[in-house]
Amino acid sequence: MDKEKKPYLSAKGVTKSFGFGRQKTVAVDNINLDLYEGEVISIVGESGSGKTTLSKVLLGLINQTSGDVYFQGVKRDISSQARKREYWKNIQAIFQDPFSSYNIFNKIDSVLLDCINMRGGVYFPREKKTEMMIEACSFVNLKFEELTNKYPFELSGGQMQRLMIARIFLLQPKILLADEPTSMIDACSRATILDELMHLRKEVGMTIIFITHDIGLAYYVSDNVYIMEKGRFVESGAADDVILRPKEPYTQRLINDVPKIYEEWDLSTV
């Protein structure tokens, strides 16, 4: 990554608590990150590391207690609804768990027509919306005919997680904060939909952001890896020296708890 660019997005010195006096958490503890156009990263940890609060943080679901958050070399300003908007047009994202992200009472056209009109589509003609929405179903292997007129809930989890991917498809924003994206995909279309998604940052240069406990995927998709405890970041660099060189004690025993079929399970540590 070429570092005389500069970041797209920043974090600097994030901080994010919860609660009062001794019932006070740090959820997320004095974070510094920079990230650049067309990076892929990973922010990998245990549950309860802080690292969907960061999420929800860069994503401006919740405010930071302290520190700041710049997107293109500015400093964000999420204060209205309307300057919301504007940002989120720039960055979003896919949720672990797909049953909260859909309002159960908009049909699948819906959900997928808002993105065209939020990318300037709102005058194209029907038929050009349908087809653009045929194209991004495609894009994660459903069929809009099959999907048309239907409700959110009427689709299985697979099904709705791959629909998430579809809308990016759709808006292509220039960052992509993927939290689990593949969690209810079954095994051989992980893959698939994780090729196209680096398809897609080729193609228009999406930055993205990766929030997960899966150790192989952060290898695999990666440029660089950050490794998130107790609301910090105890490691972080490439991928490559991260994973194969790593040098925290948590750090390592994060690969080493990855079942590995050639082996005894240990499951002394669970």
Contents of the next structure:
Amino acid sequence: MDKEKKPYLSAKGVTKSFGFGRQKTVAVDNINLDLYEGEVISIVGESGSGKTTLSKVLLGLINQTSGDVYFQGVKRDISSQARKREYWKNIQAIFQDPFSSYNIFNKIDSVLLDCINMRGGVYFPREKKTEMMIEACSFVNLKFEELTNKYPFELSGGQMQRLMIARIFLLQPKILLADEPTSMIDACSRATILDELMHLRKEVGMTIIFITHDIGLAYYVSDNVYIMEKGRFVESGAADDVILRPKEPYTQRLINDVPKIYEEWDLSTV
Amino acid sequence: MKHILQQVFRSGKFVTGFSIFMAIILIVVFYPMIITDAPLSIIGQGTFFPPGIYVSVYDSLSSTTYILNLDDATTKRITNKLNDEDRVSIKEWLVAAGIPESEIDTTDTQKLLDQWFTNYDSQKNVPGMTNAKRNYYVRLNTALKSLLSPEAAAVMQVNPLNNELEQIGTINQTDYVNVGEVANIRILPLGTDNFGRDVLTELVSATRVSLQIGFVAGIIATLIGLTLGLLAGYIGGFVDDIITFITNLFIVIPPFVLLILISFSIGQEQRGAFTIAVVIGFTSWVWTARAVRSQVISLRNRDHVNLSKLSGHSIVHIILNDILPYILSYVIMAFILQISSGILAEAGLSILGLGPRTTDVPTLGLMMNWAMIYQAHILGNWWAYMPVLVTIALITFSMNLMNTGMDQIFNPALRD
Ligand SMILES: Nc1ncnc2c1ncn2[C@@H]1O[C@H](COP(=O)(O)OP(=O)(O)OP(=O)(O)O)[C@@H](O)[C@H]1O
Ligand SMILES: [Mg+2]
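Given the form predicted alone, state the structure of the form predicted together with the partner chain.
Then the entire complex follows, led off by the chain already shown.
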């Protein structure tokens, strides 16, 4: 990566703690991170290491206890509803658990319509909106006709998560935070979803923060890797350096936990 | 939504509760269409007429008489006239006269009378008997004899021409009138109350007013509780602190005490049924607010709310679309509970004499209050208060049953 360039998104000393006194948990502890345009970084750590918390802070969904987040070189200001909206046009997310990502009382069409509206398509004619939704669905190999007027609980987890990718396709954000998008999905859908995600990246030219507990996956998808342990980054650098020549025992342990079968995977589209 | 309703109506408990409640509503709606009397109109001169069919004596006289010769008519007449006290007195006499106690059966009227007439002697001196008691026995004897005599009763009327009493007819013991032919009869299924008002008509009207009080109180309490709970839970921070402070204030002062104080300070004249409902509503939102708040807190960090935020929705949109539907079933259950507790609160207040003013409409609580003040429970006038108690119990029972039914559907872990 070209280190001369200004980082697109960066975190400086970001800390997030929950609770007070003896119950205090420091979920994210003094994190520094630079994300450059067009790159894919991975944040790898075991369960409970604070990956989701960090991603929510970066998204502006929860406030950090201390530290700052810089966006496009300036300190991020999301103090008002309008500014938040503006920020979220640039940064979007796919959450860990597709089953809890949907409002079960809304038909899934509304999820996609919200995206069109957010991209300034409120007054588009109905046909155009439908056309856009069809296109987004077919991008992730879903048939819009089969999904329209259905409720989220009528879909499989894989379909839900692919619909989340379709959502990103419509929103075309600059940065995508993918928080273990495949961890709740069966192994078969997993590869397809990763495929589609990377395809989307090529298509839209997004910068991606890929969060995973699976260091093998991180190796294949990312340029830079950050290893997270108990809220801290213990090791970071280019994927090849970190994963092929790990310095920290924690990283070594994460690598050893990866089942060998991943190495035979064909992710040629990545 | 539709299939949730279907599920709810498949729950036996809910359906039972709902049916009872609907039956009450239907009665309350249709009864006044059939019996159009004003519920508080005083029809009886005197207090606590027992339930029954009231036949106009005057109209009976002018109705066609039919002669029926029935064997047991006399016995029945005497059975009816002879009250329990008289029977015990007769027994006392007979025992004093030397009849073994085991041979006396106060429930067998015919045998008792036979024993009486063979043994009674007005001259006989029973030791320890007061003069008053002796006179009582003489009176009792005469009354029984006249009942047994086959003489007819004469019907007399004052002749307006000469101001003299003239006999215009006789009534024999075998004379009957057909109730259907008597011009005026009034059925009082639950008798009259202390003011001489038809208890059933009053009860139906009271049920309607009490339900209205419950609904108004429930709507107010639920709206306040829901709004405060949503705001405190979703916005959090300073707003939450203030709302939680107010809520805690209301929790340390028991709502019923507050209710009594407010009700008392409003004054009897200002306390209409609606005012009371509003006061009840304003003092009973606390638990709804607390429960909604804690539910919202657990919801506001859910991913579907986060996604809605990321989709650029406003706070209002998120509260209405992403939070409210998730707690709606709970809110409905709380609402039903508020209605039934509102009805109970009104009853409690009225029993203490702090309910709605007593002049315009009856309520279930007021009926209890009247019955208590006029000592219906001591006098044994059960019809003045039992039906009210049963109505209150049925309403709260049906509503709680509906709630339990819904609870088992919305929180399946409780299902047995
Ligand atoms: N809202 C919260 N309140 C209190 N503690 C929290 C909260 N959210 C997260 N935590 C704590 O912060 C720590 C990090 O949680 P986080 O969800 O970020 O982990 P994670 O790395 O995403 O784990 P996983 O791989 O299981 O998703 C955990 O110890 C968790 O208990
Ligand atoms: Mg997580």
